[in-house]
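Given next, in structure tokens, is a single chain: the form predicted alone.
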Amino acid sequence: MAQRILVLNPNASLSCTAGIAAALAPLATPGGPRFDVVRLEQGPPAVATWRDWFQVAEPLCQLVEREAADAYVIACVSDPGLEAVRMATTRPVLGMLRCAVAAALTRAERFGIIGFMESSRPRQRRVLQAMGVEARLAAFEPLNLPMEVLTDPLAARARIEAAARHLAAQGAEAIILGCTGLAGHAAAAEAAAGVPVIEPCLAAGSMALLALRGEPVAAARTAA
């Protein structure tokens, strides 16, 4: 039986998890870990307050302890509940900033981020500064635009475009796509600004799938 990666979504959005299991599809291979991508359908429309943040820990906690998996990944730009649900399972469990953060530093010693709300910057610097690497946060650019319009494939893609050039010229070396949101609009972001974007489906999608190297199934499994 194939291993199994959970991606968790903390938000209601069906365009967001329809979008995240896009950026995904690419890592599927014959035979490897499969992804499977749900949501909260109890969950807010977007985490974009503290108050969205607290709010789905217990819920996300909750789906883990029902779901049994050989890995977890919390698919919100912000990490929400990583600590909580790592207390529910002996799995591991991965944050999509924490993952997006360790690919960039891979590309570039300054990164920037556009975030998705000008509120999403305080719950973005925690993570950084909880990892040790704040000071090499160039630039953060806010889009300040609903879910809704940051997964239509060209609603807000002229902004978006905008926001990585101006990155780039606070001095980012690569850029973060800070909300799951964002994961069909890498290639433009990239072709905009000219540096390495990193789009943090596919950033923790791959350190899920390092994580199981070599795992026996059956272990794995036992230990959920």
Second form
Number of protein chains: 6
Amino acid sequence: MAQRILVLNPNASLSCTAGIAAALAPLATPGGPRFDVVRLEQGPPAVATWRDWFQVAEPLCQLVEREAADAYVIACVSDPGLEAVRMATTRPVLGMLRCAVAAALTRAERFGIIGFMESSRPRQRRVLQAMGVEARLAAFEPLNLPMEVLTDPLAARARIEAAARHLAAQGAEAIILGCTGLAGHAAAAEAAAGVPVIEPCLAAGSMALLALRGEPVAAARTAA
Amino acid sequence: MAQRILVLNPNASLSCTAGIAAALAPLATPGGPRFDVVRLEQGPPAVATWRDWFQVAEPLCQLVEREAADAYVIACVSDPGLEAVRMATTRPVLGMLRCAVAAALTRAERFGIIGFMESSRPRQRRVLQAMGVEARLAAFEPLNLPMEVLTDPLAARARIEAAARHLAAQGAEAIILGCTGLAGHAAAAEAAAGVPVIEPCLAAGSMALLALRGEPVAAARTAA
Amino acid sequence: MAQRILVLNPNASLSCTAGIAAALAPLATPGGPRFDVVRLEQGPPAVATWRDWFQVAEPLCQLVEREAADAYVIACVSDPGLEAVRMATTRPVLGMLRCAVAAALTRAERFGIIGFMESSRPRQRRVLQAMGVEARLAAFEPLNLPMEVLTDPLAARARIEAAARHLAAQGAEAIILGCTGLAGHAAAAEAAAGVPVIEPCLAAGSMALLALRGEPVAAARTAA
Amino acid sequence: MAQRILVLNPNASLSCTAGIAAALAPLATPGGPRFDVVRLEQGPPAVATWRDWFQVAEPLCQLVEREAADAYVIACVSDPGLEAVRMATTRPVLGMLRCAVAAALTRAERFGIIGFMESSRPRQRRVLQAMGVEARLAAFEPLNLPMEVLTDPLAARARIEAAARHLAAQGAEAIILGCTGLAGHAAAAEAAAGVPVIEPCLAAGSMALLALRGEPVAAARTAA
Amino acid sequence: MAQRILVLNPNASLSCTAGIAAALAPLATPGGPRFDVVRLEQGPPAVATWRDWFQVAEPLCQLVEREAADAYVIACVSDPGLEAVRMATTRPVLGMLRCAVAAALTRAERFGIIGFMESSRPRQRRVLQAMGVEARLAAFEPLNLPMEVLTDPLAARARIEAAARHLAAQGAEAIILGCTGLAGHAAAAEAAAGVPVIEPCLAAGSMALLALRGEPVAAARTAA
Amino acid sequence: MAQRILVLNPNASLSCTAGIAAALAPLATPGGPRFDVVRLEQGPPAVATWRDWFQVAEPLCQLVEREAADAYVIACVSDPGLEAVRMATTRPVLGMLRCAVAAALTRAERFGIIGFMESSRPRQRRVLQAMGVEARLAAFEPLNLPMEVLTDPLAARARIEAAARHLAAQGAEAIILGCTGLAGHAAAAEAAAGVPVIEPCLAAGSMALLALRGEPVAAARTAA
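Starting from the form predicted alone above, please write out the structure of the form predicted in complex with another copy of the chain.
Let us now look at the entire complex, which starts with that chain.
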């Protein structure tokens, strides 16, 4: 039976949950692990404040305890509750920002982040500190747009392209989309900036697949 | 037609090339990108010195210019020639150590490296410096064993398990196998150390898949 | 009317709350700010895990919204919920570990921490990262003793003195008591180690007084 | 009998000495430690150069040897002679810049400094290096105004407010007044910048009180 | 017989080789070590890309193996092949950028680099990372001029003076000429910027002399 | 007329002054700059404490004002008064520890220091902080021997060789002799450790020569 990767959207938004699922869809393969995206039904509309960030941790833990899976992904680009959820299961738990930063570091020495709101900055900074790479953030460029504008295929396009270009001009050699709602704009941002653009759903999904692939491969090689 | 990821083994060893191919095999999916592993026929038996490290760069560039692919992976855990190869193609180029370190940072704040030889240390340190995470290396534990002992399923097992345990005792919360020849020991090392073990072929292969997945996904979401 | 500093014990323990109040008692002055120590009645027995750490944040915010004060102190040496509580009030909010580290840095260039449990380490490390001084931690020495042993005037004394001496031997030029339950051992630890020992209740209380003193002083000088 | 904190103004200025005393006045409490502010009668008019900075160290040491006290504060925001004075007494010795930086770090992750003169910058930088937090200085904004303008309640007000606003705009989440002569402008600077402003006389006075409170408290708790 | 310092120009340019020899001429003393400057006859016209940077390493090693000397200097301000050449001889091997940065650090805490081309930046950054001083680079100012303009005594003068002034304005307290072709402009740049200017041929030549002086001096003192 | 480099021994010891002159002797060349070594007649027997370190600064400044020279070297491996002396002259001023560390960084990525006394450590640490390379100190090994033992050709030899070996075993790839009195042991230490040993008199003398060579060379090339 296929392995299951449970992707935990810490907010209650159905459209956001659907967007994450769409972003992850290309990672599905026949017989490969299945990505199930669930939301915190009692969660906030978005993880927009420190208070949201702390508050979703325990419900995420309880969700993980209720829902068996082979690996878990916290689907918010500020990795809320990551350390707590890791205590609630022995299985791998991944955070989207950590995975996006890691992916950026495989492509470049300096990266920029297109942020959802100015207020996202301190929570993302905390993740960079935990990874020890705060000095590698070339610049942070918040959009400060409503979520529905962000996820619209066209409405925010020019603003996002400008942000990507501005980050590249400030030395970013790779750019992280700092919100799951930006997934649809990855190709446009990359074309505008001329540097690799990292979409965090895909980054975290890839890392979850990697975490699961470890053992079987090792086994296969030993048997060979 | 399927995309192609060309995996460049900078040494001339056939058995090493076969081992890398075996390690990457689980990443193949129907219709997904194909991993082709090639070796530098005129390369050194192993990239064991700084001189080897510099010398393989130009042949790798020329190989990349001859062999079209959608992405490239340099299959040596000291990322030789990475910066040069990136100049030889507009496609993504990934280094195994950068990818392994990135993967480790998604799982832990401190990592250790099981090295092939003591002499590998300075080249691996240079990669950590380029990524800005030298301070996150908890410890380096060289095996100093001949390659044929390393790749034997059993001969080096106890030594590798001891190295893994020792790294964990020194604060490593994840462990990187610092040589492609260690791929067969990932599960054993993980069981011994009790912390995630990162196998660099899989780490780099996963990152190459991610690099290719960027655009189609974005396109799909826009169309949705 | 006197100003009020509300000290928020994020656990439910009555004895712990009383200990914090006793530790703060010397800071009371006639007409000066009053320290009121309250506990989270529904809180955990101790903030001993990441899950506790995240979970107490929202109740602390709600407590702050209910209870007016001129300044707030989070009375746990891992600063749980600090960023969230700062969003819940416009008044100064202080964390005990940040204050203790700050006090240590006024006395020394390297400090050590006597920890409650080994498991406290990663949460305290996160605070050091936020302050940018992780490299100044000379060593961490966990006691791994039950709380009732810790707070006993004599039972843990020899163990604490040994920990203090061990930290000094590893280069700590100041020592932080990493748990409010250790307050009664400050003098003994200082005598044993021969370097300044920082008691976090006093450190945070002093910083809260400082935060409140800012304006009147300025006013007084302007009037002078 | 009350404890005595001797505050050492390393310059010869009577008005500066009086200003420091006025800034510290609010820290006096009935029965609490007494702050005595003294000046170096043979000292320079101000510690304005590296030469001044070195030269005041030995007279400060001799003053400390002549004048018994329970704790000492060096009353200049570049901590001249601190390491030497610490050799001249077994009692706590505090520097105003170290204390102000420590206080800032309890309130914010990035701070700015309003400097007296551009030429103060390298001496203050040396203190940040000693504390390990040079990377946390968001910006330095020198006033380059004569001391008598600085200490005037009104003359420099607009310039100081502008400096505070400018620092906040550059990412300072707390602001340090980089000269004892600025004490009268703390409230105005805080109102202008909208972030906490740290006045170094008060910061160092508070830390001196904390240093003295250590032992009695511990004693009291043990006796309880 | 006099000692010999072999200076290895990794490019094939005769005029560049002559310029390096001219820059080193003042270091010659009667009976002192002799500087011989040689070029890689099959080398690139200039080390202008990463590919050049890797490719010259092996020919440099072979040159060193063929040509006995007491010390070696790699005469390119990005230190190509340094680690490899150090494996090819037991004698001291010095890189011009490392030596120039070292010299700058004896004169200042922050330095700037006048670069040949924008594309030189990442290779020079790698050297700063290896030395651990990347954070001390105040700014990098590329000239982006053809080499023949650069080495002309007058043509590039105004542009170089402007670059030097601009670096000083950005906080550089010393300036490194980031290309051997700039040696003739050291005095002009220093006059323009008002801070020490480091010429890398002289810096590396001086360090090579120092490396050779070690033993005789020690011997002399022991005999005394 | 020949240029003059004035070497300022901040202590009053005649034998120490003679030792420094002997160490510098090999740097003299016909027609080249002359090294004159002078001592502070009223200085301490050795710069052994922070108090000495501060106290010698002003006499050094006055000496520099009295004695014209083309460059100055402060001949103590803790760089006392460096910043002050730089204000007292427009000519280059070099510190022996900064120069020795710089020289070490041209040869290695990690260095160790053989210290005179344990108490020298904090002053040397301050210099490393000013240079931004504190993290590159592999280890510090104090001798804690009387000066007359240190400067004896044989008495301390075995102890010094053991210290050098111990530093190399802890990762030092170059070793700095942390006291001018150790100059006679450079060759023995290098033989024992198997890594380059940096003698600070020679390092600083070489850097002073470099500082003076800047302009004439530039002039010569322009004229060419």
